[in-house]
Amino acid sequence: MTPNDTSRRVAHHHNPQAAAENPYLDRHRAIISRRRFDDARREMVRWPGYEPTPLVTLAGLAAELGIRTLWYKDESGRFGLSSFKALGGAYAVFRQVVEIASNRLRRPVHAADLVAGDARDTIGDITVTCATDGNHGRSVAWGARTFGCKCVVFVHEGVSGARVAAIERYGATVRRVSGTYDDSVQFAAEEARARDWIVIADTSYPGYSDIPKDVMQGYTLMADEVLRQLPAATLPTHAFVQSGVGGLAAAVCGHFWETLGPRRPRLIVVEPDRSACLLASARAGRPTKVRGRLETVMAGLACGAPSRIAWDILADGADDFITIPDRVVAPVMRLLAEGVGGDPPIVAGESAVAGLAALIRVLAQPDLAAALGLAPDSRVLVLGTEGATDPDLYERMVGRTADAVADSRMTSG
């Protein structure tokens, strides 16, 4: 059965500034652009292990929900890191070290030169650092190992031991700090200034935006894969995109907006109700921080302050902002693991299901579904942004291991 928890209504804010016919402006292109995407794609498709992740058609679930089409972009296998974040942090690391190596060698340097060439020897003294809830840190650590520099990652007290171990497997030093994700961001920045490290953050703040632009530009490769994988002459009418600081949502919004213009899907930003900084920003009309411990099972989305550059795109381009409670997450994870009406079983982590969980809850509230333009002919895209990044937690929430679910998919296929 489809989870249908309507005991608490979805918090919703429609953005009157967003309209399909609005042009994509130069100030948006200064953050996310097709030109910079072309440069990113040219490099990233040459990285070791690159291949597009699947766009899965969930026909059975779409029929049960009463919509025409449901597409699920499954990021659980991305570069072996089980998360879309592999595209962002690692690309930003690459951009930094390739610039340093090019300057030191006085010639252009590419990914192959850093992976196995002489340029790798020129950047071994460089240290990159970041704060993370888990997935971004793993991407930065993987990028540092792949391209030949050192890495120190800061995690807050709520990050699980399994996620710390996953980062350490890529050779990074992990340091735990007290407080929230936002506290760890500040601590990483302070340590980097003191030690002359390079901060690879997935959020921007006053005086720091160029590297987060690279992180977000890396994410656009996933959005572009979606466009290449869709059936000919078919586009989503809606895209439900989960968000923490807003980087992914802004990357998807910007890429779709510039590429598709007025044909772009209606973009609905989804957040945990305990850390909904973008909903708060949309209501206030300016970047707004939310307070508290921000605790949510959707660990990758537990952020209290929006990225300023992400907000600059979402303020103009995101159509709607909504929230979901923690209690809807495990049922949707189990729903995907089981498959509905012949759909393949899918391993989806806690943050991965936020967009789908929001869609299910919205469709259970006819007035809200109508307000979002959802109807029987709707074609909806959701982004499955991670697999079982904490295997023990996944097993507790789903009742089966991720390996068992993956094995059942192979058997069903």
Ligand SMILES: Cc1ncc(COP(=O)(O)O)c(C=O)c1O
Second form
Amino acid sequence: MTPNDTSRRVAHHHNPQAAAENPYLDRHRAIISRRRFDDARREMVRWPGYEPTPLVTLAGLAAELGIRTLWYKDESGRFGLSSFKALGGAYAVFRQVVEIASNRLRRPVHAADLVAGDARDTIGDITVTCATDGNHGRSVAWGARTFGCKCVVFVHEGVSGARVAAIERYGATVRRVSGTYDDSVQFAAEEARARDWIVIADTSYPGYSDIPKDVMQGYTLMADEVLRQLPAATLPTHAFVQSGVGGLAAAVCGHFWETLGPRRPRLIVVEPDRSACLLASARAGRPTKVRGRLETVMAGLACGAPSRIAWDILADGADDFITIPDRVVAPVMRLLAEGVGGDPPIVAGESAVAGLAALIRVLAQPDLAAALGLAPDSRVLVLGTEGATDPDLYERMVGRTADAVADSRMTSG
Ligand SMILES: Cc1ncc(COP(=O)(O)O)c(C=O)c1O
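For comparison with the form predicted alone, would you give the structure of this protein in the form predicted together with the ligand?
Entire complex below, previous chain first.
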């Protein structure tokens, strides 16, 4: 039942700098903090359509894999946008427009004033922009529509037509740029400078960190939901978190580290083997780019350069870095769609399954499993970061439509 192709071993780097008992320092808190989380949570739980996403216990798969517990945080329903990214870009848009509206109206403005109130009219001239491989752009477009400003999104040549259509559905203008994701990031920055637009990037570079910080702080709502949903006094021993630029992994790492201290789970960063910029950075001991076309079926993870502020947390807090090849992705999507040993069927997109695929591959290599401290009593958290964000691709990879899988869940439940 599990992808048993172990012909190529998993690339692994252990970070000797990350010990659970290390304190969470002010320089980490300047990036991800409980205080800014409280502000974010207060606003975001009042946004239209907010609901915590489910934390699903996959007891059947855990038994097959020989671990005690496996939790899957299912982000496929987040704000109707099908990915955890809905939390980040939209929160950063909100933070920008709320500040502009508050200045213009000379009074504090809240989400409700922008969603339906008079403050909305004051920001109609503002344009936000971003580069995306799909999910981040959808979040920024949704944020712009929800809070009342304009939006232009740049996509690179590898982004599918279905993902472009999903962004346009929220009223954004989408422009295609040749090259990779990193090229589209640069293009968006140049256009914004020329036209006085606000760049809402999910990655930070020297001189640009405030907005990606808000994006990452938005993601911490997902990590916090997990802590509220776990059974009392039971924490995960391990968290496998898939990464593109590292913003998600750093948000989860920072939030767990500050909240749980030494009880935090061992954090394993998972990347596609063709775009493993965080593994390269960990090996080099500094932010490091990987070159090439970065092509991977895990579209959300195809990034060649780490986010600087994400790296600043992961360099101290991520315990391990590992990579997976593309060929393990579809079998894990099918595994989740079928459900193992009575587990509910789950609709998981290509980037969503990377953490779980890595866990499965590590467990197939006993020496590596031991190096990561995985044992029969391990309790593992994986983040199912997206649903079928490209429904045609999902159907081709799984052999059934996402709707059919979701229906089978209803009948099985
Ligand atoms: C579905 C999904 N999972 C994980 C990630 C990784 O997030 P980050 O780029 O912050 O590492 C992305 C990024 O776009 C994504 O779309």
